[in-house]
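Single chain ahead, written as structure tokens, the form predicted on its own.
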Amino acid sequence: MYPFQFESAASEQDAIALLGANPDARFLAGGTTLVDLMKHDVERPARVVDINQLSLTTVEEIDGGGLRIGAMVRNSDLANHPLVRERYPVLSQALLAGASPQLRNMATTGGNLLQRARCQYFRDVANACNKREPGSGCSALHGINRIHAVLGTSEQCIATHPSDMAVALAALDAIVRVRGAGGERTIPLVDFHLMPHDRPDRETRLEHGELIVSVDVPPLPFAKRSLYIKVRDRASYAFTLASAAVALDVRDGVIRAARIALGGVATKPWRVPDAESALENTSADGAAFGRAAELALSGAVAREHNAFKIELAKRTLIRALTRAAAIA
């Protein structure tokens, strides 16, 4: 590990002018990617940003039955409160489904929504990779690359966004909440993340210096007839082969609205609106299922060893349909 110089933010406008002023800086929540990172020299930060005093740690109803979810909420408390339970079964299912209970314990909203990529080759620093040095290539393209994406991939990455978190809040149409020297701003969840193109190095829309404050979910009454299904090599500790998350709006067995995302096969947390549509106004059955399932994958792009991923994934989301439909 290299050296650094520790910092401790006292507050929001502490922490944004302690990053800002140095662009290799970077924050410290749950540390739950970072320190790993820094371990293997993966990330060498000139300066590393203490947030954990920072008053960012409650969930808050918002107008009309939402709620306000802030940055530093640990993973376990979110996944456990009650009105997450209640209201956003899927928010929970899918904290739960991730990492380990002592990693959730540590881990953080905004931390979960930030961290970087599991693929073996941005890990490993005796390899290429255009997401850690830009330009120099991308060895997971001819490697084993099972674990790797098939929607929203280029030439220049294929690595899978590892969040579970992320997931299902994109299925909830989540907003987030970013503070910096300018100001505050919001970003849609389904827009915070970006597709590698040419410049996979980038993977979000901060701008170096801004916070993330909270995350809101807004109301969806029928998020109560939701569910997130992930599956992976083995139940203890493993990272997704392919999740979906969805809720489903049924009336009289017909599908009124309709909400998808999946994990684990994409370059983003992948909310499907063409699959979305498609259900709209069609019966809650397997026929309907099969038909969002496939428009989901349409786009997939396989390599030489993860084809298997595109009809598990397919397979999954109609799964969860099913299930999410059969909820009282």
Second form
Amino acid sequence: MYPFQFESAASEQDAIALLGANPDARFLAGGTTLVDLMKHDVERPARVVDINQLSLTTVEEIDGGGLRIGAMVRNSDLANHPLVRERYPVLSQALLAGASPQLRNMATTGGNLLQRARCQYFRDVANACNKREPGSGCSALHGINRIHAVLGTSEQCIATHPSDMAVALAALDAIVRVRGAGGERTIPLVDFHLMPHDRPDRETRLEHGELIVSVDVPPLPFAKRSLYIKVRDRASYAFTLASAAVALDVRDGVIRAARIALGGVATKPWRVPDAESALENTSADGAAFGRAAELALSGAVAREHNAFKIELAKRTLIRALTRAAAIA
Amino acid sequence: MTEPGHIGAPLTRLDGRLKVTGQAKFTAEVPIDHLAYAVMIQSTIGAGRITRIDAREAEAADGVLAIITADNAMPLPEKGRAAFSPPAGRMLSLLQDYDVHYNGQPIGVAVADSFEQARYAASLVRYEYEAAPIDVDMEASLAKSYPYTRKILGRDPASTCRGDVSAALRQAAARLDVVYRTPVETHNPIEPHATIAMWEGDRLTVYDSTQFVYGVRRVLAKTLGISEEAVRVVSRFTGGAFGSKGAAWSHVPLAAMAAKHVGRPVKLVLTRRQMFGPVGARPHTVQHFEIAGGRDGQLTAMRHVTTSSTSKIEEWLEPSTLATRMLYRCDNQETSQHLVRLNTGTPTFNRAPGEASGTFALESAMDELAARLDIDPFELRLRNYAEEDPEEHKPWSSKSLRECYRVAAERFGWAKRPPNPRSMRDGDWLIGWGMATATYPMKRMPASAIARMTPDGLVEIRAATHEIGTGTITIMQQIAADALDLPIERVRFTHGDTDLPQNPISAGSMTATSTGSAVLVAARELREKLRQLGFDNPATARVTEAVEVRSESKPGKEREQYSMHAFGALFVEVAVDAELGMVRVRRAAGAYSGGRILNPKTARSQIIGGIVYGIGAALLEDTHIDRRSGRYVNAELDEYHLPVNADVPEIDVSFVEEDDPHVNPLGVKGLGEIGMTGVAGAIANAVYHATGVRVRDLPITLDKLL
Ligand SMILES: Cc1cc2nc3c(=O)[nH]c(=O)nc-3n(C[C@H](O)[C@H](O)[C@H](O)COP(=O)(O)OP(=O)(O)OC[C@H]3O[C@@H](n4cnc5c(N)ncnc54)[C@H](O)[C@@H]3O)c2cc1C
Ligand code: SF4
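For comparison with the form predicted on its own, would you give the structure of this protein in the form predicted in complex with its partner chain?
So here's everything in the complex, that chain up top.
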């Protein structure tokens, strides 16, 4: 671990100022990503700014039935919040499918969005990695890439975005509210994360010095019929190989609207508008779900060890749609 | 439990409270004054030479006491190889030269006032290399395999041949010719390896997380060129080992060298990532299996050829063919072992070495043959029941496998199994049932113990064995209390210290058989000595000064007369998601015979632990090594998957007690490893029954079932 300076922020302004003053500073929320990567020398911040004193810890109702989730709300609290469970079961399920209870008790909403790649070549500094050291090469491309992405990849990086929570939020059209020295702005979650292209080190639209203050989830009445299915190598406590967050508005057996996002297979939380529109005004049956799944994976590119993910993701999506349609 | 009659009682572990309350001190927690912290530095190439080392920046960093590399390490006798004598003494990397044989090889040590400073300093040392080509791909290297010819563990022949296999294969009604594969499985005990070394003049005291204090002592003395008497090794609690702590790996002498170098006590604890490579693993196996049988279900031929991987610096064998030689009657059989040398860390024992990987192949092959012969797989085992050891033609010292089969099959409900694959379903899940035989040899080595009664009426038993989490302290106290007719509170067991009488490595399921026997004999001799002093009943004896006996117990000629093994039967139910391929073990029922059961509670824990370990081997564990760099890729527990609680179902364990007068004075066979055997086979067979898909290469991950 590299030596660093530790500061505790008393207010949002304070946090923003402390971070902005040092280009190599990082916020510390739950620490489950940051501290872990510092121990591996992957993150080498010169300054760590603790934001655990900030009061961004509430879940509030906003106009029309939506929710404003404070950036420091812990994953456990969010997953078990009565309004989340009632209005957005997909979000609660995605959170509970992630990590372990101990980690969820620490992990925060803001930190979860900013968690970094689980690519093992990224986590071990002995390897070349464009995300860690731009231009050094991508060890995973021709290495062991069973867990890597098949959608949104580039020749520079094929790491998945590992968050489960963010997949549900992508399906729900969530909005990220951020605040910097110049004030507040909002970024739709589907635009928040960047695909790697030729700059895999650039992961989000967040600027240095900006603090995530909340995530807003707009009202979506049919999200009551939403769910998250996650496929992983063991029964619990493993990252996603393929997952699907879906919400369906089905009336009289006909789909009026659909929200679909995929996890574990893409370089960012992967919303699939084509598959959604293909489902609209069709009957909720296996044939329609199969077509949607084909569309959702149509651009997939397999590497040596992850070709199975393409078929797995299709089947996972079909399973999720079938179950969602069956919810009364 | 205060009444005598402790053996056979389900006593709760005596060290349990200490452990759950944090009072049990593990090696890294031993409080030592003026301690310095060492961090091991590892190579980042897979083979070649270090051409330059620049430690200037590291040496200048805050708190740094020393950077020790091949440039400045103390020279050791025979370039650090003086202790080579497996299993405890291995080919180590002790900074005596600049050669690199695998990626992750120890190439330096950073020592500082704090752990964080040492770690930072370690990252600042610059190495330049001249890289050489590497071999790490098992499949690609098979062409370079060669036959292993020495005795296996000094006892069993490297290959066997009985009858005429080729002729029998030609004439068989049904035959199978397939290859099974198991990956490198890296032990991950909860406690990583840890060593504290401190010198007082020329005397060295070492706290170590180990399965073998006497082995560590020998390795340290020989490696450092000092006498064994000058070295004391202490290991009170070891937080799991599974074979990985049976040898003194490089970090142990490195800690002693570092302590000498800086003139302070030094602690060296491995990180989780450092558990992958420098401290052993189960090697790859590629097992070519031919098996044949007649319509009557009699086995007519077997040929089992195992190739396992080893490192470039040492030959280590995974003897996967051993169980094949003795488990079933089969007149025509050939087995042989081969090795492939790879640029990896040297492999070592990993729970049931040989038996675990070998029974995966054997028990899968039996299942595949049963399907070809249209015979129930359980029935096929019964029809080929070996009434004597089919290889050595010796009687069994005892064998209750038939009873184990019966008990486990009944408790599982095997009779209701539909014969065809894909015939049971529960919603999205296909259900399958599979079974396998479990087996592990009774092993025993010379052991010694002191039994000592003090005027306060307490008895202390002393033996340099280890508490590696198995319940050793508890059963040793049970044994002694029983032999002396004392309440267990009046017996204390002291272990884990080379100041105590010598005992073997706590491995090979031989602690109960070896140390247990020595403790029994010592307690009996103490009782006899008390009788001579006029105390017929030890419970009321009041000696005026301490009375002590020192006893030894060692195997006799029983091995020449008998074949001695523990046996068991395991039945499992799996569920496989029909579309998504996920495999879950839903329930398991096993019955085991291991001689006398000293403590059903700790015995059951050992079996359950073995089965859980087997679930990991069957479904999850797989060490990924990058074929270009030789680097251990998933060297962390996030992607090196072990079973979590949610993966472990209800496990029903029964014991079939045996009265075996031949094995050892205690009549026990050892239960530490048998639970692991057969598990992967039973699960693979159940997966086949659920899906109709036969997976022959472990682990059975979902991508193999899509
Ligand atoms: C063993 C393990 C298993 C896991 N399994 C899963 C899993 O299955 N599924 C899953 O989704 N996740 C999983 N995770 C990841 C976990 O969800 C994330 O580590 C966690 O959500 C990060 O939140 P945190 O608050 O701890 O972030 P931190 O580590 O504190 O911060 C992460 C990053 O975000 C920045 N940051 C934090 N808060 C803010 C803010 N308000 N504004 C701006 N920047 C901020 C930090 O500077 C840092 O760069 C796992 C993690 C571990 C260690
Ligand atoms: S996939 Fe991305 S994170 Fe992984 S090695 Fe390549 S560049 Fe680095």
